[in-house]
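This document opens with one chain alone, in structure tokens, the form predicted alone.
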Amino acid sequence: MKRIALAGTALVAATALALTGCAGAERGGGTDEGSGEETTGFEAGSTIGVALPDKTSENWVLAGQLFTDGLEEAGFEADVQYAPASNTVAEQQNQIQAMVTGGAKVIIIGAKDGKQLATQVQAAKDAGAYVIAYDRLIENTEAVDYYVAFDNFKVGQLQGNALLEGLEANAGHEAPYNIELFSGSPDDANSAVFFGGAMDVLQPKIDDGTLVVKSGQTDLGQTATEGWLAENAQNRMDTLITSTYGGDTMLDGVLSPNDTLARAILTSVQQAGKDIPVVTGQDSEVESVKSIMEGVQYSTINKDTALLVEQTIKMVGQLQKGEEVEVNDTEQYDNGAKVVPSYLLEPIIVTKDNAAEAYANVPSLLEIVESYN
């Protein structure tokens, strides 16, 4: 399997939300598969701490209520915290230093900077506590257990090939195409993940000239979007396009990272009189989906938050009874410090055609798409 690096190239891996255990109980007894780390049960009823970045995107939102609704059910008691968004990486910090103080068994952490959370980490490890990196990995620390998450390497490589799809679809003529490379913030390591993703489809075919991008800018600090915020997109496009795409010249596609960042860069599109580029994204926020329908946004990526929550609330449990822990890749996902254990879940790409299948068991978005038929 393919070892992916840590931050700063491109391919770096990294999507995690860490999970940590806090206070009381020593490490002993059963050894879990491909971690090294042994594993004893604790108390049922136990207070699990669950710290999340902010609530700038669809998921996080649904991704906190999830684990407060699923881990009380599992009968934990829940201690679900935001760091917001105009908070430093501080508050996150605070956040969790106050979870391994009040002796939570596991701490799920979100993070908001995952190279900047070490300290709290082992804080954590050092009271007795697991810790699971949830959606973004947390970086060169030996005290994160588990990372569990959708392989972002391959939501990369599905965004890269629905880009090529597309623009073979539907820019009304033939190759070369003039596209341009947006990433995500700089302080979340999955960003290196997902851009590296694509660039691994991408790039191939910027060399052999059937993909121009004509601002040259395609390395990944030049094409990063701080915060994740649509603002820092809609502004990037609008230079763009006043740069480079003046008068006649025709902007083929974008490649986005995410549904945010999509529809910021399409209403710079549209603002500026420019034909609708094909643009990807991810998250299956509702207006994109609503987008797709109408022909607007080319293609998002379904990762089902209620099955990434589940999993992780099922490896809590595991960690409570004692038992091995299941992980499904223990190659790839090196912090700097270690290969985490990792359990990935599958990414789905979801275009106009294929709606309906992709939302099949997503309710809410299924309802979206059949509006449209």
The other form holds:
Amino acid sequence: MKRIALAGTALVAATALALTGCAGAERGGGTDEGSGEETTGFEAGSTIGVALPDKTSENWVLAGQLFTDGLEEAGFEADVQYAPASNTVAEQQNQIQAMVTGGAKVIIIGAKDGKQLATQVQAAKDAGAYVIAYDRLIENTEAVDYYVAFDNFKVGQLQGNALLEGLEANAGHEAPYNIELFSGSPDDANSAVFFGGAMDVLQPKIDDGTLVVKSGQTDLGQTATEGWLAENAQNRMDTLITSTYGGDTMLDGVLSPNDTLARAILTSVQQAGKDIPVVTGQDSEVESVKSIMEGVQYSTINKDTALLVEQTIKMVGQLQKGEEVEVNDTEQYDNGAKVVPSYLLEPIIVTKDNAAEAYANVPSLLEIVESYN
Ligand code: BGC
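Next up, can you give the form predicted together with ligand BGC of this protein, since the form predicted alone came first?
Next comes the full complex, this chain leading.
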């Protein structure tokens, strides 16, 4: 298996979790375990800070609302802040610092740039607060206590598999298939992990000639989408079409790391008058779920934000009571300074075929799926 370099350290991608679908290899059959760290508890009703990045996808918008409601329901004071779209890193640093000064007991952080928060996270620790990295890892600091996320490497593997399956089912011809690869923003630690998971599946098929990346752009750096911005993906796709897919040259598939970028890629291809390729995604955004049901976008990933927020609030409750915090992975997420004890949830692949089943517990999306039946 490929190893992913994260923060200059090898992220030990000996992903027992990703391969077996359970976190149990060394932990007694997939049962949850405590982090083994002492927690001391704090007063009920304390303030909990939640620092979220800019709203680059629907999941971030939803998370803010769910944290506000869920923390208050659990008896805490919630201080939920988004970093604005401009000057995002500095603003997020200030917001976290203000949460520390304001006496927050736990600070939950969806990092804009996980490499630029070490000072603020250390300040939180020094003030006696706990820090939970939410969805995106915070790098190069020992002061981050826990990480909670969907299994990012597995997300990538599911995307790679979906691309392959979609090509076999829909390309309308036998292999080789022409594909292009897109990855997420370089300041988000998840981007390398998603891409690593996808390439774990796709690289052998590139090596054996089943897949051809016609542009030759297969590195994380070449495929990156700065800021996770749709316009950047659309521009890169436009450029690739001009440089590589002129005339009748077929573009059979595109690995897209999320739905926002998938739709931008599809717009570019459609504007160029090309046939619709198999395009992957992630996040189950409303417009992408519709697109999948209409047979345009091929796949997405269901990472139910409600479950992730619920798990995070559960951790906060354990910290408040001074209990051991439940984690299920203590190997995968080396942030460059330590392996961060993590609770990883299982992502679910969604195509038109399994959408009703995949969204059985997400009423708003199920309703959309059912409206196409
Ligand atoms: C999240 C993805 C999301 C992306 C852009 C990532 O860190 O894990 O779900 O698509 O950020 O917002």
